[in-house]
Structures are given as structure tokens and as C-alpha cells.
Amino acid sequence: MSVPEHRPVMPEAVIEHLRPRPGETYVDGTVGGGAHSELILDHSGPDSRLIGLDRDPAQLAFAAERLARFGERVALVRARYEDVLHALSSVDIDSGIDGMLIDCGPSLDQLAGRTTGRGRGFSWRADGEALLMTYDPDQPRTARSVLAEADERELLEIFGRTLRGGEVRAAVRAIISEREQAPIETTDRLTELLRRALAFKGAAVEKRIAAGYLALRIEVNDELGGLERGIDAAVTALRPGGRLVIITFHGLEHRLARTRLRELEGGPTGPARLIGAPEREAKLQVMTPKPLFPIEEEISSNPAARSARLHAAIRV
């Protein structure tokens, strides 16, 4: 198998936020290729160990023969990063990590179709894809069934995540009309839906169109809920001093993580006036108060890295 080129995103601040170290034990969250991975254990020392979770089995793969020099250190599992906690009781550990990363959204691989040989409709450049979106290409809801079976409510709130003001509205109405016609379930046929939904031209409308890819993706892979859901298990699964690092890529996984880390340092429930409000416990110290961006130079060298955004902070 040849392993697919896959640059680690934002790879200087990951490593000084996470501080990995000689006989500690890390999380990677989403392996893909395995380039984070790598890095942590060239950072680590010999006698650190690595779990790599992942929901692609192909991507696993890769990330198995980009780790294969580390021999036992390494453990691939496949799991979703929520589920941290049951994965690490898979291969014995059951004594808490020193550190995790979660690297949001979809791989390049992934994105190219490079994990299954053709793509799974995760773009709105794609030609004629199935229109799957699915990390883990074995689940059964797909973003044609969510196109199919999602009543007018749902699509409104579905599509009301990334589209603005009337692009919701006119995006479901467009949906409803065509699938009475047919199904919906390849990639043109969902863009050129979007492209005379959303009355825009040139760049901009291409911009409304992968907005509106956003949001199936979203709800395919329940993304919002999953990131959650992670940060709530990384904090359960980490040692006290250990660290979490996030990186986002869109507006809505930013603020998500900022806000959630927020309220797991702790503090009063409600507004600060507001006297005798109960105390929530303080379970992380966050270390970045606003989030950190890629330097220009990655950007040059990396575009896709341009919307990242890293968070971090430490277990209490």
C-alpha cells in the first residue's frame, strides 16, 4: 500500500501544548495518515505509547504502515473519539493518559477519495459521487438518506447551521421539490439543486454551495454532538496534569470548543451578579483563552490549514 502524502496541521503548537514525554501514554483522537501520530511519538522518547482511534478502517491502514517503525508502542483502534474510554479499556489501559488530540472533520484522504478508491460525496467538486459523507463507510445514514427522509422541520434546522436567512428556506424548498421527482443521490445532482436554490454567481455561490455540503456533514457524522461528547471523555480519560489539544475548522466546532472548555474550568453556573449561584467544579485550566491560528508560513506551504484553529488545556 502506498501511504498517501498527509501533512500534520499546526504540528509546532501541538507539540509544545501537548509536551509529550518519555514513559507517558497519548490519545490521537482521529490517526487519518498517522502525520500527528508520528510526530508526537518522534517527540515522545522510546518508551511512550500511542492509541490511534479512527471510524475508517482505510484509514487506519495508512496510519499502520506510516507507524509501523514504532513498533508496540502503537495500538490502532476503530472507534469514534467519544469513545475513547472504551477503546483504551480494549487494549488494557485502564490507568488514564497524559495526553489526546482531536483533529476535527474529514482527512484530504478522505476528501479525495483516496481511502476507498472513489469518494464518498464529502465535496461539491466531485463528479457524480454517492452521496455518503460518512467517516466510517460501514454506517448506515448517509447524507442521501438524510436528503431522503428528513421531514421539513429538520432540514430547516439541519441547513439553518451554515446557510443564512432566506438560503435556508429557499436550499429545503428546492430539496422537498426535487425528491418528489426523485431521489437525491449523487453529488451534481445536489450541487446544481443548491446552485439554482442559492441566487448567487461566481465565487460566491460556490461558497453557499459547500456551505450547504457543511451542513449534511455535520449531520451525517453528528460532528457537533460527537466534539462534545469527546471533550467530556478526553477529560474523563486524562490524568490529572494531562493535556488536551483540539484543532477546529469551521465556525461552529470553534466556538463549541471554546465554549465547552470554558465551562469545564469551573466557575459559577449563571451570570457573575448573580449572588449564591451554585459552583460548577473546575476540571481542566485552559491554556489558550482565545484560540491559536496557523502561522503564515504553514498556511503558504499547507492551504487546507488556513481555517484551523487550536485549543488547549490542561486536566485538574
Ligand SMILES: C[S@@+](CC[C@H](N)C(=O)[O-])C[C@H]1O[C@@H](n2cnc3c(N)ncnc32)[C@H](O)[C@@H]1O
Contents of the next structure:
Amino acid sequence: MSVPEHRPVMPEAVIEHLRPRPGETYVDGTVGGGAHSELILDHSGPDSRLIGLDRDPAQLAFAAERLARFGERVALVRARYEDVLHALSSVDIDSGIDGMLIDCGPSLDQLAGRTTGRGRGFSWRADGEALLMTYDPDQPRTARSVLAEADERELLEIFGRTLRGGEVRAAVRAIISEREQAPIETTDRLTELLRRALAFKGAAVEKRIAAGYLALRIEVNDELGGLERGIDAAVTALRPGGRLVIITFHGLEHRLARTRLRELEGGPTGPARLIGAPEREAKLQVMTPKPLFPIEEEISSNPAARSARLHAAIRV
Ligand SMILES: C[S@@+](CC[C@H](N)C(=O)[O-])C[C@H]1O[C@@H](n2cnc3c(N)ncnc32)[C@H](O)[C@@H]1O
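Since the structure above is the form predicted on its own, I would like to see how the form predicted together with this ligand looks, so please show that one next.
Full assembly next; the chain just shown is listed first.
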């Protein structure tokens, strides 16, 4: 099997905030090619354990190869990180864990189709790939089924998450008129129709096409719902003093992670804060009041890290 090209994002900050220790148990909720997991295991000493979860069996196969040298210290489970409690009981861990990492979004290997030998339509630049956009290859709901079945109101909601006012209506109109001719099943058709619909934005059109793709990917994989449920599940799985580290990659994820962690810290957030609403029970202590971002040196050697933000909290 070829070596994954995905590089671990913000490796020093992950180790600093997860603080792996000998004898402890960690969950990598998005093990991918196993690069962060390898770091965690190398930093935590000989008798630590790591349970790596992923929705994509091809990624788990990459991780299995990379982490083989750790032997029985590693268990890999095909599962969503939202289902971490179930995944832990499947490997006979019923006591709490000491740390959990969630590194959102697709890996570079998935974007380039390296894991399966063929891309799943994650990237607007891909030529003629099937519009699947699923991490789990067996998931029936795909980008092409959403494009075929969602009604106008649903499409407005989906694309309204990442596109702006006039762009949303233009994109949705173009999808509805195009699918009346023939189903939209490949990346080149979607990219072309978004390019035409969003052309009035001039030079920035490629960023807007990418934003349209992001909207579909978020919808197909329920990425925002999953992140919120995943944070809550991690809080239940962690023992007191256990640490949660989350790496997010776009504004919707940054906001969701920051708000949910603050809510779990017990203080009121949003409008409730302004009217002085009462405090709730604290489940976490947030270590990053402002999320951290990668240093310039990392961005220049790994441009995929540019938009990353790291959030960290301790279970109280
Ligand atoms: C950015 S990559 C992780 C890369 C990994 N940290 C590394 O260093 O190699 C994210 C991975 O999460 C997986 N994934 C996405 N959503 C998931 C979810 N809800 N539960 C579990 N895995 C998920 C993807 O299949 C992908 O392999």
C-alpha cells in the first residue's frame, strides 16, 4: 500500500494539549492515515493504548499499516466518533478515557482519491469523478442523491450554509434547471453549473465553487450535527482530568466547536450571556479561550493546514 500524503495538522499543539502519558488510554476519533495517532503513541510511553475510529475502511487500512509497530496497544474500529461510547464497549473498554482527538473533514488522501484508487467527488477540481462525497463508502445518501432528491427549500437551506444571498438562489436555480435535463452525477457537471451560476462574482468564482462543494459535503455527512454530538459523547467518555482536542477547518466548524465547548464550561453563551442567564453545571474547562492557529512555518510546508483552528478542553 502506498504511503499516505496527509500530514498531521498542528502536531506540537495537539501533543501539548492532549499531554499523552504512560499507561493512559486515548481515542483518535478521526484516525485517518494514523499520523496523529502515531504521534500520540510515541509521546505517551510504552503501556498506553489508543483506539482509532474512522468511517472510511480504506483510511483504517492505511492506519493499520502505519500503526502496526505498536501491536496490541492499538485497536481500530470502523465507527463514527459520535458513537465513541459504543465503539469503546466493542473493544471492552468500559472505564473512562484520558484523551480524545477529533480532526475534522477529509484527509488529503481522500480528496485526491488515493485511499481507494478513485476519488469520491470531494474536490471541485476533480475531473469526472462520481459525486459521492461520503466518508463511509456504504452510506446510501450521497451528493448525487441530495442533488436529485432535495426540493428547492432544502437546497436553499443546504447551500445557504456556505454561499451568500444572491449566490444561493443562483446556484439552486441552476441545479433545478440542470437536473430537469439529466441527473447531476459527476464533478465536472456540478463544477461547470456552479461556475456559470456564480460567474457574477468574477475572480473569486473558484472560492465560491469550493464553498458550494463544502455545503454539499457538510450535508451528505451531517458534519455539523456529528461534531456537536461528538463533543457531547467525548465529554461522557472522558474521565475527570481527561482532555479533548478538536481541529476545525472552516467558519461553521470553528463557531460550533467554540460555542459548544463554552456551553459545556457552564457559563451562558450568546444572548443568554447578555441578559445574565444563570450558570449551568460545568463539565469542561476550556484551555483555548481563543482557538489556536498554525504558525507560518507549518502553513508554508503544509498549505492544507492554513485554515485549521485548534480547540482544547479538560473534563472537570
Ligand atoms: C482530516 S482526516 C484525519 C487525519 C488524521 N488525523 C491523520 O493525522 O492522519 C479526517 C478523517 O476523519 C474521518 N471522518 C470524517 N467524519 C468522521 C466521523 N464522523 N467519525 C469518524 N471518522 C470520520 C474521515 O474519513 C477521515 O479519514
